[in-house]
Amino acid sequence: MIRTEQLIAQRGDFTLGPVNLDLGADSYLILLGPSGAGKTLLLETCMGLIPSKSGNVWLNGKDVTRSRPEQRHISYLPQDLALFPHLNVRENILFGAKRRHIDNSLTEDRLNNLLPLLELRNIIEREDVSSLSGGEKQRVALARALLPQPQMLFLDEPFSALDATIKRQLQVKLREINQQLGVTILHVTHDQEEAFMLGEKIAVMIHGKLCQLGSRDDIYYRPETLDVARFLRNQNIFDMTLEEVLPGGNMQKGNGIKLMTPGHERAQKGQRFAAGIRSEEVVIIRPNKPLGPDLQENLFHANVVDILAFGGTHILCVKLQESEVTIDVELPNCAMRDLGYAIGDDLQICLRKRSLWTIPLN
C-alpha cells in the first residue's frame, strides 16, 4: 500500500532517514519513537505535506513523491483534531467529502455506516463542537477523517490530550475501525503501551533513523540495537565477552558473572556483547522446587536492597551475591503479597536463556 525509498527528509539542521519501509494494504504499523525521533516528519514526508530531499513514496504502486496531497486520497488525524468551531458536529464531519465532491447520497450512506460504529448518533446533531468531550470531539475527527474512504489513514499522536480510560475506549475502537473497514493506517506514538496494544508491526524510529521493524515480539523481546533496547525499557543490560561457543549456545563472561546466551550468528570466541533481559523475564527459584529444564543454567543467589511500587506492579532491585551487579525483577502485584519479600531478603533467581537477547558491539 505504502512503500518509501531510500528516503530522505530535512528540517533545519534536523535529517530525517534515508528510511525504507513496505506497508501493505489493510495493515496497521506503528511508528514508534521517543520525542524528537523524526516521526511526525516521516508522516508529512509520506503526505506529501514536506518535500522529500531524495528518494521516493509508492502509494498502491504509484509514485507520489511530487503529488500534493491532495492527489493521494489519504486522510490524515493530526494531533490536535483541527475541528473547525463555526461548523456543527455534522457539517465537520462531511468536511473533507465535500471538498472532495464526493456525491451526496453516497456521503449520506458512509455517514450511516460509521454512524453506530463510532458512537456519533447521539452527538451527529450538535450545534457546537466547543461542547464535546475529548472523546467525543476524537471520534467526529476520525469519522471526518474515514469518511471520504482513504487508501490510508495517517495518525500523528492521536490520544495524547486524552485521559487513561478514554484513550482505552479510542485505542479499542481503532482496531475495530481497522479490521471492519480495512482501512490501513500508519499511527505515530511515542507510547509503548499503546504501540504494542494496536501494532501488527512497530517500527522504531530514533534520531532520524528507523532502528528496527518487526513483530511486537521482535521488537519487545529481540531488540537490535542498544538505542531501542533502552528506548523499551531494558533495564538489566550486561557488557559480555563471550567465552566459549557450544551446541547449545554462548558462554559469555563479564561483570564478574558468567551467562549462557542464545547462540549468535558469525559469533567469534572474544567478541564483545550487550546481552540482556526484560525485567518480567527474571524467574525467581522457589525454594524445594523441581527445576525445568529451561531453569537449570543462570542461576543467582541474591539479596534484595530496593523494593519499588508501581500502579499493579513491585519492582524487586536484588544484587548479586557473586558480584557487584544489580538486577531489577518485575512482579505483579498478586505475586508480590504472596512472597512478601522485604529489603535485605535472600532469594535465587534465573535469568532463562531463552530470555536473553544478545546484541553483538564489535
Contents of the next structure:
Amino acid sequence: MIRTEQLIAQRGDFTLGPVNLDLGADSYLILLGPSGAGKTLLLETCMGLIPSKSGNVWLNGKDVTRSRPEQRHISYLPQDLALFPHLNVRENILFGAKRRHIDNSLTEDRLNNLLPLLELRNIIEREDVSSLSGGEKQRVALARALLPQPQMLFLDEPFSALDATIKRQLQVKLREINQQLGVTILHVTHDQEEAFMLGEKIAVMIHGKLCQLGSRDDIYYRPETLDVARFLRNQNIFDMTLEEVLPGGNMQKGNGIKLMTPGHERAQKGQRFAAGIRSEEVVIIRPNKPLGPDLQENLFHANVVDILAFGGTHILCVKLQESEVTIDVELPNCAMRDLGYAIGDDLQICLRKRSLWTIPLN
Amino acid sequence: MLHRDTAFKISMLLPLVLLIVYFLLLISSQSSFFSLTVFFDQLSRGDLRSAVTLSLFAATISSLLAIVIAIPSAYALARIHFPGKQFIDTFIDLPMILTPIALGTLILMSWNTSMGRLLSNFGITLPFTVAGVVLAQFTVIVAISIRMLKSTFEQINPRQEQVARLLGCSAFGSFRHVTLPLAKRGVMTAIILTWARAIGEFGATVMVAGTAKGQTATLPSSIYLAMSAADLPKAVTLMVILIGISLLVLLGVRVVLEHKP
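Right, the form predicted on its own is done, so what does the form predicted together with its partner chain look like?
What follows is the entire complex, opening with the chain shown before.
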C-alpha cells in the first residue's frame, strides 16, 4: 500500500532517514518514538507537504514522490485536529467530499455510515465547531478525514490532548474503523501504552532513523538496538561477554554474574553483548514452592534496597548478593500486598532465559 | 490593599482621561468657527465637493490596489521561504519609515527619467493628475497593508491549509477555501485602516499631484490651502467632514473586530 525507499528529508539541521518502510493494505502501523525523533517529518514527506531530499514514496504501486499532496489521496489527522473554524460541523465533515467533487448521494450514504460509527448524530447540526468538547472535535476531524475514503489515514498524536477515558473510547473506535472500513492507518505516537494497544505492527523511530519494525511482542520483548531498549523503558540492562556457546543458549558473563541467554546467530566466544529483561518479567521465587523447568537457571539471591509505588504497581529495587548489580522487579499491587516485602528483605529471583533479550555490541 | 488597588487604577486611568479631555478640547475649540449655515453653504461649493469626491474615489482605488498587492505579498512573507526574504521583509517597511514628502519626491523624480519620459510618450502621465493622487496614496499605504496582513496570515494555523490540501484542494483552492475565509477579519480591518490612512494622506499627494482646485486637490490638501488663504469657514467645514469620515471608519473597524468569524 505505502512503501518508502531510501527516503531522506531535511528540516533545518535535522535529517530524517534513510527510511525504508513497507506497509500493506488494511494494516495498522504504529510509528512510535520520542519527541523530536522525526515522526511527523516522515508523515509530512510521505504526504508531499515537504519535498524529500532523496528516495521515493510509492502508494499502491505508483511512485508519488513528485505528486502534489491532493493527488496522493491520503487523509491526515494532525495533533491539533485543524478543524476549520469558519465552517459548521456538517461543512467541516463534508469539506473533502466537496473538494473532490464526490456525488451528493454517495456523500450522503457515506455520511450516514459514519454518523453512527463515530456517534455524530447529536452534533452534526452544530454551528460552531469551537463549542465542541475535545472528544467531539476528535470525532468530527476523524469523520472529515474518512468521508473521502482515502487510500491511507495518517494520524499524528491524535489523542495527546484528551483525558484518559475519552482517549480509551477513541482508541477502541479507531480499531473498529480500521476493521470495518478497511482503511490502512499509519499512526504516530510517543505513548507506548497506546502503541502496544493499537498497533498490529510497530515501527520505532529514534533520531530520524527507523530502528526497528516488528510485531508488538518483537518490539516489546526483543529490542534490536540499545536505543530501542532504553526508549521502551527496559531498566535492567547488563553489559556481558559471551563465555560459552551451548546447545540451549549462550553462557554470558559480566558485572560479576553469569547468565544463560537465548542463542544468537553467529555469536562468538569473547563477543560483547547487551542483555536485558523487562522488570515485569523478573520472577520472584516464593520459598517452599516447587520450581518449574524454565526456572532452573539464572537464579539469584538478592536484597530489597528500595521500593517505589506507582498507580497499579510497585517496583522493587533488588541488589544481587553475588555482585553490585541492581535489578528492578515490577509487581502488581495485589502481589505486593500478599508478599509484603520491605526494604532489607532477602528474596530469590529468576531471570528466565526466554524473557531475556540480547543485542550484540559493536 | 483595596486603597492600593484603587490608587493603581486611578494612576492608569488618569493619563487616559487627560488625553480624551485634550482631544475634546481640540475638537470643541472649532465650534466658535463652525455654524451649520456656513457648513451647508460651503458644501454647495464645487471645489469643496470635488475635493471630497476625489478623496473618497482616490482612497478607495488606492486602498483596493494596495490590498490586491498586499494579500499575496503578505502571504509570501508569512509562509514561503525564499532567498533574501529577511532583506525584502525589511525593505518593505521603507515607505513606513520615510516621510510621505520624501516618498512623493521619489515618485516625482522617477518620472523625470528615461522610463518616465517613455511612459509619457505613450500618454501615461502621473504628475499632477488624479492617477498621481492614487499612486501617491498607494505608495504610502501598501507597506502598512502588507505588515497588517502578514501578521494576520501568521496567526492562521498552517496545519489547516495542509489538511485542506490533503482533502483535495490545490494550493490556490486551499488559499481560497481556508486561508482567505480565516483571514477575512484581518483583511477587512486592513482595508478600512489603509483606506483611512489614504484619505488623510497629504505629503506624498501634494508632491506628486499638486493642489489644483477642482482637479487634484484632496480633503487634506484643501484644508492646507484654505488655511493658507485664511479661509477659516472652509477649513473648518473640511475638517468636520474629515473627522466624520474618521469616526465612521473607526466605528467600522470596531464592528468588524467584534463580529465573530
